[in-house]
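One chain comes next, on its own, written out as structure tokens in the form predicted on its own.
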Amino acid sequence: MKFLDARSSEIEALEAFGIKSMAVEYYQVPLAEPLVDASHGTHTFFELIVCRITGENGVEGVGYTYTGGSGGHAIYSVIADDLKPRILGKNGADIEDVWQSMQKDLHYVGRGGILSFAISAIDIALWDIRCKSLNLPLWQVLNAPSNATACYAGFIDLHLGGDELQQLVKKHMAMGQTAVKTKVGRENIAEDVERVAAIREVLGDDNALMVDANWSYTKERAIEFSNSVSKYNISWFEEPVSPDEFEDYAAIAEATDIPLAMGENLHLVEEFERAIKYSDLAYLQPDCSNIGGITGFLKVAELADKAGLKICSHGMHELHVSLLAALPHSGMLEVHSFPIDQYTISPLKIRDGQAFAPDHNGVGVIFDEAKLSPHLKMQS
């Protein structure tokens, strides 16, 4: 891969091991508070799925997987029942094989969706692996000029009136973010012009600001809240309509001046092949937990790198700071409402709405076992 260029000879040279064992965990984990969008409705905890895997070499290797609540426990028999005892004695040096294969083996029924979680959480353990091997953090093995990248604050916001999302991003503000995203979808597009008035105001005029429909728009809604909001100097509109209708997304973009954004709900690299030749995009937003990993993500972003289009992400900020501060086309971190982060032994570090990558060899999410232990519901 391209962003691997500098380290490749590093990486050739890794003697090849043996997969030797591969643990899975699921967990449930509440949230602080119920979170509310326009497609998923309302979330009260996050699921999430821990794979551990030991190479011949004696290097234990963490990846893992999310969801917003739901379809967790079928990742995790995926991982457990399919994938396990296919990866098996694979040389886990030689991630791109490992990768196809795990792709090709299941196709059939899996092509895209529960697969492609299952597949990333392997994934980023056996990158977990090669950034141990190599006594460096992924950050390093990506050759990244520093550890730092823009961010802002990812707000499943939309039960909340004017009042509220002011005093939201006042405290974001204080913590170190400079940008934020709110959602809107609401039956009466006034009100969420309402609420993007209400951020601005208080985000004054020189942060940036985008919006997140959860493709819960009609193309002709998106254009009529585009246009509505356009004087708010918006950043970028996220998923306005449904990901499927690529051809819509060029359609909005004809209509209005305000750039979009989508990824998160495209789980094959392929499929950001279609949303690059058809949509019109500004920003590509893939997320590991779902693209294949590592492996995925870094493909998608050599596409985007091809296509002038800037790359972002989409939750998994403890790890994707890590790529974005790697990549040179990258725009913003997402900092997400999930705190997946606050189970680990190194949250993210935010000051100046830049966000900051862990030193920890590997790809730097340590889980903090005490913290999330409490939460298991099923391990193999």
Given for the second form:
There are 2 protein chains.
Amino acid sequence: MKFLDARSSEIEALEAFGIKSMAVEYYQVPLAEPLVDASHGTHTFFELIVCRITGENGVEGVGYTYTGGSGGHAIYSVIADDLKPRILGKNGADIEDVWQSMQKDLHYVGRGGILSFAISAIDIALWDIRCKSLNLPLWQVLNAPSNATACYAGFIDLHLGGDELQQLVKKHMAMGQTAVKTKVGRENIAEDVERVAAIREVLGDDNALMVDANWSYTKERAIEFSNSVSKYNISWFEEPVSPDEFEDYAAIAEATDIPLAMGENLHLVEEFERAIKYSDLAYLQPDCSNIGGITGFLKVAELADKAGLKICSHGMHELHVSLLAALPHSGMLEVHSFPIDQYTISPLKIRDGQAFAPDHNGVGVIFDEAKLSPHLKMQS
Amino acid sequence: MKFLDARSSEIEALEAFGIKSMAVEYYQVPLAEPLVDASHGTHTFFELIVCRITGENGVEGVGYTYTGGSGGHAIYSVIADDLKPRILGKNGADIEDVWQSMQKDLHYVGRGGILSFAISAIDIALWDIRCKSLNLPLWQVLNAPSNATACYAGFIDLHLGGDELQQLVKKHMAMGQTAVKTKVGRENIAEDVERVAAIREVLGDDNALMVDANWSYTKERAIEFSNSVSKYNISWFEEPVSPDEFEDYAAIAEATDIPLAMGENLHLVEEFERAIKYSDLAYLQPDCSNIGGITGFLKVAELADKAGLKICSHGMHELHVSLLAALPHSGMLEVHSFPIDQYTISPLKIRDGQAFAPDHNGVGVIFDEAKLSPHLKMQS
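Output the structure of the form predicted together with another copy of the chain; the preceding block shows the form predicted on its own.
First the chain shown before, then all remaining chains and molecules of the complex.
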């Protein structure tokens, strides 16, 4: 795997170990206030599914995935009922082999979807063991020049009016952000344009501003909107239309000036391959929690590299920060509105538009049990 | 929806009703003997998830889905935990609306996969209510000229040698079958060719013979195999390579004479759209249990009709028999090796290569509780 080249001999030198045990936990974590986008409605909590793997070598790895509020029980079930019995005893040092076997064994109910979320949690736990075995944080395993990467605040803010948006932007700028992404997809394009204008006004001309329609537009509407906001210097337009309509993305790219981005809804590496081929994207936004973990993310990063595209991220910034710090073709880290990092011992540090990966050996995400345990609903 | 045109005014005249309650059951049904294919290994049981919906109109509909042994707990969970609370109270007469809302509400963990299986069970239950409300069996709701359709025996037989295969073919011909499909994907192409030859020998020259690699071949190997068996008059080559490699299908079609088929692993209508566009298929094989039920199946049937392709089926023959009897562009019904129909009050009737849809009002699948209940593992 290309981005592991610098450490490949050290990784290969790690001893094989059997996967000895696995514990799975399901949490519902309330949000401080409701968050709204154009396709998923109102979020009041997120689901967090944590997977703890212990190797015969005595090292414990922690992986996880999350959802906006639906499907988490099923993800928990796939991990506990279907994947756990299949991977116990397998060599946890050969992550690629475990990953491929999970994909293959459950292929009939898979090809993405809920299976990809489940595989992701296990894959991240195995990477945690790998990094701990190397006594290195993830960003150093990936040979990052530093632990810093450019970031932006990803708002889920479709319910907010212009004044509230401006307050939100100011609040995040005071916290160290310089770039933001806002939701669009209100009833009238004029409202969407006004909201963009309100944000640009307080953000200033030099800071990056992105928009995200959560596939609520038609192709025609996306083109109309895009042309209506071209003077606001939008860095990317995310998910204008359904992630299934690859060719519509290309048509929008052809008819407008704003670069296109997508990825949070593509849960198979092969889907990214096809999106690159048919959609004329500028930015890929995989999410480790649903693309098959760090293994899936790095496969997409390789595709992006080959195609000359920037790799960004969606969600779980507390983990992606280590990946984007390491990837030479990284775009910007999304600091997502689901504050998973607030339930870890190292909430994300942001300064002057940069985010900084933690120094803990492992993937860098260590849950704060005192904060998280009140939200535990199921475990096995 | 095109294939409903003849009954559309009767369907529209049905009164709206709220979905009042839903019960969900999970069964593990043992197979009489282990079944083997090239990608899913050995099957010893199948999972059956049954969904019983009662409308405020007092009509009960029964839907179901199945798997080859994995993911069933998660499907059960999506239905019981995520979909049930969302659809209770919705108008069950507007199936399209319920279907679209299930797809949209769980889109983030969806776009196919386990979600599609869950949606399928609910959709079939609503169709059962629709047909019962019309006092008609499904095949008559779809205006079928008769209840008969051509069928074939779909073997899961990769573990069998030539003599055993010949016995299997003879047994099924004695039961009324004239056409069969065999698995390929053994270690050497020569073995696969020998097995095809053994079957053709007992099947005779005039009966249809199909092969299915369960995506175990590479493109090159698929071409080599296809050219090696061209003298055996193969009606279609099913899933030579991964269902993600649409363009490889087209390359195989270009280089060989045997028509291509796939569908059991495509769980979104949009995937069929793309497969039609890029794969040069001759036969589409959706499965009501994982393409979003009868609603999803009929959407794929419309795509096939527009593209001039034949529509076949995968699995759950006890239900598909009613659909293929009705569709003017139907190919052949797969009589699948998972004998779900043996757990209903109307096991499939086969005579002279034809299968016959049952006359019960509804979708025609009425489970035999005495046979099924010993295999119940969970219910809610």
